[in-house]
Structure formats: C-alpha cells, structure tokens
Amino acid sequence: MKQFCDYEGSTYRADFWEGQGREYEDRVERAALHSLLPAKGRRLLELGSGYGRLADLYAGCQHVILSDRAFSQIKQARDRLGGDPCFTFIVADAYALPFVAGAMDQVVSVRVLHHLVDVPAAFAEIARVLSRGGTYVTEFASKRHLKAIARYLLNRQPPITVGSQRANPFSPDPYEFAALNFDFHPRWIERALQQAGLKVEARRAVSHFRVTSLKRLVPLGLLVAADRALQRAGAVWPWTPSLFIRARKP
C-alpha cells in the first residue's frame, strides 16, 4: 500500500479554511475551476473532496460523486449536502478507484496531487475511469513560483534534506518540502498527464497575490478580480504557487 497523507479526524475545514483567512485562495480557486469545467455533464467524480468545499460548482452535472480517503471528511460532506439526491459520498483510494472503466464524464482534483507519492499511478487510474472525450481538471502546487525562484537566486532556498543540497525550482523532479507534501514542475505534471493518455488543453495560473501583507492591505474583492483577470494570461509563463490544468481523454 502506498503512503498517504492522513486527514482522518482532522479539523481541516475549521483550521485551514475558516480559521486562517483564506477567503482569497478559496475564491480564486473557484474562479479557475469554474472557467475550466464543462457547463454540463452526466457524472462527475471529485477526488479528495474533503467536506465538499467546491460542491456547489458542480450544479451542471446530473450525478456528483464526492470521494475522499478520510471517512471523517466524507461524513462532513454528507452532513452538509446529504439532502441533495444528486450527490453520492464514498471513501476511496485515488490509486484504486471503485468504478468500471469509462464510468465518469468528468474528474476533478484540487489540493490533492501535492499529497500523492505516485502521481503517474493516480493519473493512470483517472484516465481509466474517464469516458472517451471526458475531462480531468486538476490543481497542483508549483515549485516554479516567483518566491521560490527569488529564494533560489539569493541562495536562501531551504534544503531538500539534511545537508547542503537546495531545492531548485527549475529542475523537473518533484520536491518534497515536508513529509507527504510535494511541489511539482509544470512540465513534469504535463508530461505525466500525457503518459497517462490525457491531452492538456487549457491552463490557469492562480493565487498571484498570495502574500499575507497584500491580503491585509488590499480589499478582497479587488485582489480576486485582479487574479481572475490574470489567470488565463499568467498560464503562458506561470510563476504562481498554484496551477490548474484541464486535460481530455481523446
């Protein structure tokens, strides 16, 4: 069994999203996901859905399956959304999804890849359950963001392991900055998608202004509007800490 980041029993919703002033991150991620999702669909699967933070964005789908490795997270999602017959809630492993091949029109994973030790294996499983022409929208933490580049050029990047080696934002290999927490190079992710048989067709650069001082000084609505305006253009040369990709199964 592969290692996984255990959120069982965690207070992720209260501590991370509701208690840390992350309204900006939530809104810009929603904007990117909304712009990349097809307007309608028959069946959508979200991997690592947690408590169902993004579930309202899936209104165009007839059937939405929210899945997570942690039972406690799925229970929170069911408590929030269980009255809606469009939703199904399951505990599932991204490496062994309990669906027949081609069962899903759409798959979504946001803030999930950075906890996976074997992203290519997860991509292969996602490609298996996608129908022909189906879409996969994913988000990942980029190692080639502006702050990491500046730290690297100033020789202030933290070491990868105990020793002198430093994290290089330009190298293709994933960077494990904490246990089971990975940053990825955009080209590495796109190559892994292609190897799984998924064709990249759209990108969004997200969280251009993820700086504590900016979030304190600039009104939230203005920051979100500026980020949304930059998401499509910023994907040409992405320097943000978060990137979204839409890929399709030919």
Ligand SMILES: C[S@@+](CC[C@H](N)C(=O)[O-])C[C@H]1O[C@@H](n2cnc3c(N)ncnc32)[C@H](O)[C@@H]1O
Second form
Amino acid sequence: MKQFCDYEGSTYRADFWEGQGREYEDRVERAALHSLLPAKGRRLLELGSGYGRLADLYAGCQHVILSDRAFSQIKQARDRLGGDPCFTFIVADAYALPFVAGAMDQVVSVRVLHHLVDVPAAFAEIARVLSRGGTYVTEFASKRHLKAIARYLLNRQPPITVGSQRANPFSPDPYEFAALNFDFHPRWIERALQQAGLKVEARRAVSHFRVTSLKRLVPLGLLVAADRALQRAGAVWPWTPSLFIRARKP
Ligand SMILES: C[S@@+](CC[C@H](N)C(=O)[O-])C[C@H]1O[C@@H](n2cnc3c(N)ncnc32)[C@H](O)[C@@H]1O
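Requested next: the structure of the form predicted together with the ligand (the form predicted on its own having been shown above).
Time for the whole complex; same chain goes first.
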C-alpha cells in the first residue's frame, strides 16, 4: 500500500476553511472549476472530495460520486448532502478506484494531488475509470509560484523539512515541503497526464492574490473579480500557487 496523508478524524472543514479567512481561495477555486467543468454530464466522480465543499458545482450532473480515503470526511459529506438522491458517497483510495473501466464521464480532484506520493499511478487509475471523451479537471499546488521564485532568487528559502532538496522552483521534480505535502512543476504534471493518456485542453491560474496583507486591505469581491479576470491569461506562464487543468481522454 502506498503512503497516504491521513485525514481520518481531522477537523479540516472547521480549521482550514471556516476558521482561517480563506473565502478568497474558496471563491476563486470555485470560479476556475466552474469555468472548466462541462455544463452537463452523466456521471461525475470527485476524488478526495473531503466533506463535499465543492459539491454544489456539480448540479449539471445526473449522478455524482463523492469519494475520499477518510471515512470521517465522507461521513460529513453524507450528513450534509445525503438527502439528495443524485449523490453517492464512497470511501476509496485514489490508487485503487472501485469502478469498472470507462465508468465515469468526468473526474475532479481539487487540493488532493499535493498529498499523493505517486501522482502517475493515480493518473493511470483516473484514465482507466474515465470513458472515452471523458474529462478530468484537477487542481495542483505549483512549485513555480511568485513567492517561491522570489525566495529562490534572494536565497531566502524556508528551512527544508523533508529530504535534502533545495526548493528550486524551476526544477521539474516534485518538492516535498512537509511530509506528504508536495508542490509540482506545471510541466511535470502535464507530462504525467500525457503519459497516462490524458490530453491537456485547458488551464487556469488561480489565487493570484494569496497574500495575507492584500486579503486584509482589498475588498473580497474586488480581489475575486481581479483573480477571475486573470485566470485564463495568467495560465500562459503561470506564477500562482494553484493551477487547474482540464484534460481529456481521447
Ligand atoms: C486538502 S483535502 C481537500 C478536500 C476537498 N477536495 C476540498 O478541496 O475541499 C484533501 C483530501 O484528499 C483526501 N486524500 C488524501 N489522499 C488520498 C488518497 N490516496 N485517496 C483518496 N483520497 C485521498 C484526504 O482524505 C482529504 O479529504
């Protein structure tokens, strides 16, 4: 079994989303996901859905499967959304999805890849369960973001917590900045998708203004609108900490 980041019993929702002033991140991620998701679909799988933060965005889909490795996260999702017959809740590992080949029209994963030790294996599994023509929308943490580049150029890097890597934002290899928390180079992710047989067709750069002082000073609506306006163009040479990609199984 591969190592995994254990969210069992975690207070992720309360601690990360509700107590930390991350409304900006939540709103800009929703905007990116909304712009990349096909308007309609038959069957959508969200992998690593947690408590179902993004579930309302799947309203255009007939059947939505929320899955996560942590039972307690899926239980929270079911407590929130279980009354809606469109949803099914499944405890499942990204490396061994309990579905037959070609079962899904859409797969989504947001804030999950950064916990995976073996992204290529997860991509292979996602490609297997996708139908022909099906889409995979994913978010990942980029190592080539503006703060990391500035720190690197000024030689002001945070202390290394895992291994002996120097945080070089331009090197292609994943960077494990804390145990089971990885930042990825955009090209590395795209190559891994390609190797899994998934063709990248759209990109979004997200969270341009993830800076505490900016978030404090600038009205939220304005910051969100500015980020949305930049998401598409910013993806040409992205320098944001979060990137979204839509890939298709040809
Ligand atoms: C940071 S949370 C993101 C939750 C949700 N996608 C969101 O954006 O709010 C990461 C989630 O990925 C799940 N996860 C981590 N490793 C996994 C794996 N190998 N298979 C399935 N889920 C996994 C965790 O249990 C956790 O719920």
